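Below you'll find only one chain, the form predicted on its own, shown as structure tokens.
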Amino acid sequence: MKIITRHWGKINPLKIDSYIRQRGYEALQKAVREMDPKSVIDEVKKSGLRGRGGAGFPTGEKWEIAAREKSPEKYFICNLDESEPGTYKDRLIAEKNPHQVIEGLLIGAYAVGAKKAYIYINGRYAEQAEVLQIALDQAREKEFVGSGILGSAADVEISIHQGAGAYICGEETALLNSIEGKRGEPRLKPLFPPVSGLFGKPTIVNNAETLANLPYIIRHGAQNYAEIGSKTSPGTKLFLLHGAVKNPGFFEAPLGIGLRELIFAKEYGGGMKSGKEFWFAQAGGASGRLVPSGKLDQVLTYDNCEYPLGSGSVLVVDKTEDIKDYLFSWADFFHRESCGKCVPCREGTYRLWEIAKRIRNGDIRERDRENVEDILWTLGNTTFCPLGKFASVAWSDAMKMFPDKIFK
């Protein structure tokens, strides 16, 4: 079953007519002409769609909060600022089928009553931003964007905002600060964006992959969508498979698929490369947990509390690798991407990186293990936003699973 990649290769992303021939924008037409905003929200709630950015919050419930707000000014934002190593699913969606994102964004904005929408894209995605701008201009010419969409009373204008490629701006309140021209750092909650977001107005921020599901849901119905994948996490998901597998790359699979199947089934990863023996997998990107061989039957859903799905990136590591290289890589990324707003994260990620650099070079000192444990606790429990906790996740698992390979 394909939802996101269904038309990849069948359409020309630079020509809107090729998308329309695949029944593109029919869902938008149905929404603005045959459904009121509340009916659209109810349909999305019934579908069970959950946010694909990592947290997995129920999409319809999030919209409902913003829709209840009486403010005459509301905003809707597509979050396309993926900056985590090993994660490029949103980039693929933007370059393969930009109209699918735009159509989903228009449906969402109509549902919550937002007349202004943004696509916030990673500044390093210059080619994808150009593709999206071309698609947006063509959609406006066809009266899918702007005033009186398709002759209805719906008005939605969309702008593209290019960020600087900072990982922290994937966090929705840091993203809002960036659009407002402020420093990209998270805000104190509450209030939450659906109540007080961009410029203090009700704002919805949804991941690009989340929005790409909406045309299917509105056109085929919530019940049809809810029957795909897991009962608690319906639909499909783009998975990005890296490392020591025969078939690295991206795959669309139903949520609820087992990690073992994703790695070893021939239609997905195809198993380990010749001569390689499985050691562990990291599920969920650089901030994800380490999964040993005995836990590979874990299902990939948004309600798996032991091994969260995150962005859908899966790294497969074989036994010839040196864990110290991975420890340094994780520490290097998070110390570089810390916004510096809070001391525990700013100092903790830096100190962890310093120790990781020494350990990788074989300079191991007597108190390193104790110091690392203190830093990981601080990052996991005291930082202002989740970045500090994310920085500690893989390190904490590595410390438990193979400490002898780290400090010897």
Given for the second form:
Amino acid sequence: MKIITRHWGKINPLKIDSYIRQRGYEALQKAVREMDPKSVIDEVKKSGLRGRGGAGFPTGEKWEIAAREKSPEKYFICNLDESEPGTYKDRLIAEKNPHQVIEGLLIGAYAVGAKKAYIYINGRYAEQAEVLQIALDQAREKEFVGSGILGSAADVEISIHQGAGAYICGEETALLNSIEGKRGEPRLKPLFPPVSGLFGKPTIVNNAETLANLPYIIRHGAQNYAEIGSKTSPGTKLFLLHGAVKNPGFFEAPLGIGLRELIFAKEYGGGMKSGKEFWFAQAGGASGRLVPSGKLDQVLTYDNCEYPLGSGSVLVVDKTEDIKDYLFSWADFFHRESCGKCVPCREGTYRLWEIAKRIRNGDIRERDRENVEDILWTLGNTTFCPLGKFASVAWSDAMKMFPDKIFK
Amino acid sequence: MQIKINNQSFECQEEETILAVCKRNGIRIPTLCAHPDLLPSEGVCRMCLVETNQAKGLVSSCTQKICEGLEVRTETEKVNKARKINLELLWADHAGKCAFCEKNGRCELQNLAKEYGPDEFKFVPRRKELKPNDELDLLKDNWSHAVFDDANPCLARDSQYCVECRRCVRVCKNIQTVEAYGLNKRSSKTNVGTPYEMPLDCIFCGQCSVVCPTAAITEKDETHKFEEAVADPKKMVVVQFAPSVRFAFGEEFGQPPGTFWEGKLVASLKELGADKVFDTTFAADLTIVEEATELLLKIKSGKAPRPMFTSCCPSWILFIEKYFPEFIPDISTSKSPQQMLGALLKTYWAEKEKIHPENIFSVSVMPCISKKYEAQREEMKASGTRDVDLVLTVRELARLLRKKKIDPSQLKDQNFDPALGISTGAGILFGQSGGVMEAALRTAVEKISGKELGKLEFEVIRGDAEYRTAEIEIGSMKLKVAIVHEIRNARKLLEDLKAGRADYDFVEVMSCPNGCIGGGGMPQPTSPTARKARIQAIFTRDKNMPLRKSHENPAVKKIYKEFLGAPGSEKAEELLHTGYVNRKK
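Please show me the structure of the same protein in the form predicted together with the partner chain, now that we have looked at it in the form predicted on its own.
Time for the whole complex; same chain goes first.
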């Protein structure tokens, strides 16, 4: 079952007609001509679609909050800031079929009553931004974008906003600050964006992959979609496999797939590279948990609290690798990407990085273990936004799983 | 609504934060970024975390609003662990040069360290553990993001001491709308600073230095200049201090806000080696007489409807010069009291005492940071050299006294030196927002109506509202006045005037919260409560003064008779008036 990757390779992403020939933009026509905004939201709610950014918040419910707000001015934003290490699904979506995202964005904006929409794209995705811009221009020519979409009363204008490649700007309130021209830092919640977001107006921020599901849902109906994947997390998901597997790369699979199947099944990872022995996997990028071999029967859904699937990237590590390199790489990433707003994250990620540097060089000091434990605790419990917690996840697991391999 | 804190019930109002309720009821919660003048809080220091029955994790009490059924615990194991670790992390990033620091003993971070500090700070490298290379790395790392800036006459910034609490950013943006500060870089290199780290170029109100919890932003310390002058046998050190100073100075030595310490101040200055101590309040009376005359002339000339602005606040002057130069012609040309006294010292008084002006070292003690700037303006050299050679803030004076181990509370009160030491209640009022207006009205109303005022208090213009307006009836005339404090309100007023939404005859502006009484050079900590107490003390003092109208000040009368002639005379114009410069970029 393919939803996201369905037309990849078959269509020319630079030609809108090639998407239209695959019945592209039919869902948009259906939405603006045959459905009122409320029934679009109801349909998405019924489909059970959940946000693909990582948190898995029910998309329809989020929309409903913004739709209920009385403000005449609302915004809809496609979050394409993707910066999680090892994650490039949104980049693929943008370059392989940009119109699918644009169509989804238009449907969403129509549903919540937003006349202005943005695609917030990671500054390092310059090429993809260009592809999207071409797609956008073509869509405007076809009257899919702008005022009076396809002769209906719906107006949606879309702009592409390039970020500067900061990880934190993927956090929705930091993203809003960034569009407003402010420093990319998370805002205090509540109020949540669907109530008070961009320029203080109700705003929906949806991940690009979430939006790419919408044309299918509207065209084939919520019922059809809800039957795909797991009951509580319906639909398919783009997974990215890295590391010591035979076939690394991207795979679209129904949600609810087991981690073991993803890594070892022929149509996906195809098992370990020859001569390599599975040590652990990390699901969800640098902020994901470490999964030992005994836990590979975990299914990947948004309810699975023990090992969240996060962005959907899975790193497979074999036994020849040194955990210290990973520890350094995680600490280095989060130290670099901390926005500097709150004390525990700004200072904690820095001290962790400092210690990680030494650990990697085998220079271990008496206080290191206790200090690392304290830093991980404060990152996990006291930071302003979730980035601090993300920074502590893999480290905390590593400390529990292989303490002897770290401090020796 | 009632909530429970540590199993005790407390009455509170909707929309209050947990921190506000705790503070009111004396429950101790450590904070660094929260400040009573900068609400709502931002929750960045993570020191005020508490546990509640509403959330799984810790919540920051400065941002979390209360709700029905809320139960808060402020001293759990988790809370204490969070405080301790986060404080240690901050401490490790801090310069930790306490012994040499200007803020030693009055630093909020140091106080927290004392209160919650463990025996040893774990993230601070131990000397014995360091290899020579590490030390170099540490030093490099420290300097790679340290910014030092004192390329201005008023403020010094040293980011090594900064804890990134952002109070300065918020006060500058939200209260003063100047936005001189922002954040540069990110992650552990995040620095509070100016755009592109250009030298600070603002209105020097110094509010950033009053809210700064550490020594990251301080007044530019010039105490050594005082010491040098006192040690120089050729110099006659003459000191003046501003009206507001005597109501707050005591706080530096443990007195409650509003303690009236005039005699102790004179005594302290004499103890430090000052030869003469005069009262800026005398010059405030002089300012009123000049300014009231100017106002009357302006009204009579029919040049209205443009208003006249007060000119005694140098930050306000800079604000006009830099941002709204089109209003320059409307500023009163009367100098501020500091500069009037400075000019008279080195002319009138020097002549009278037969002292060469070059041998006078003129010092003023001010509640203000930008007076340092004002004193070195090109226009302020009526006597040929700088009229005021040195401006010390209240904090600097206190630092000097502590250094010399002088405790003012142990000193016997002394009186001002005569000649330039007599003042009235009207002059005293200058210390707070609305005071210049009220003092001016006491004089202007009597001059216009020719009748003596019955009640001297102009209640219509008192109060701590940030933008106050009134119509004062003087015979058949109506005088439209406005009073604002904090630059955000001044900006609003100027925009109102520009848009024709308002018109006034006379406008008083003070840049700092509640006027000089909340000045940038005043004792820390500042808060609305502290300022209220200081203002109350001003009103009480005014009430108890035998003379309460500037034009009745005998010393003022005498100086006109002996030296200046009449208000607005050529001599007065030369010594007591000034001009302004368009500094818009």
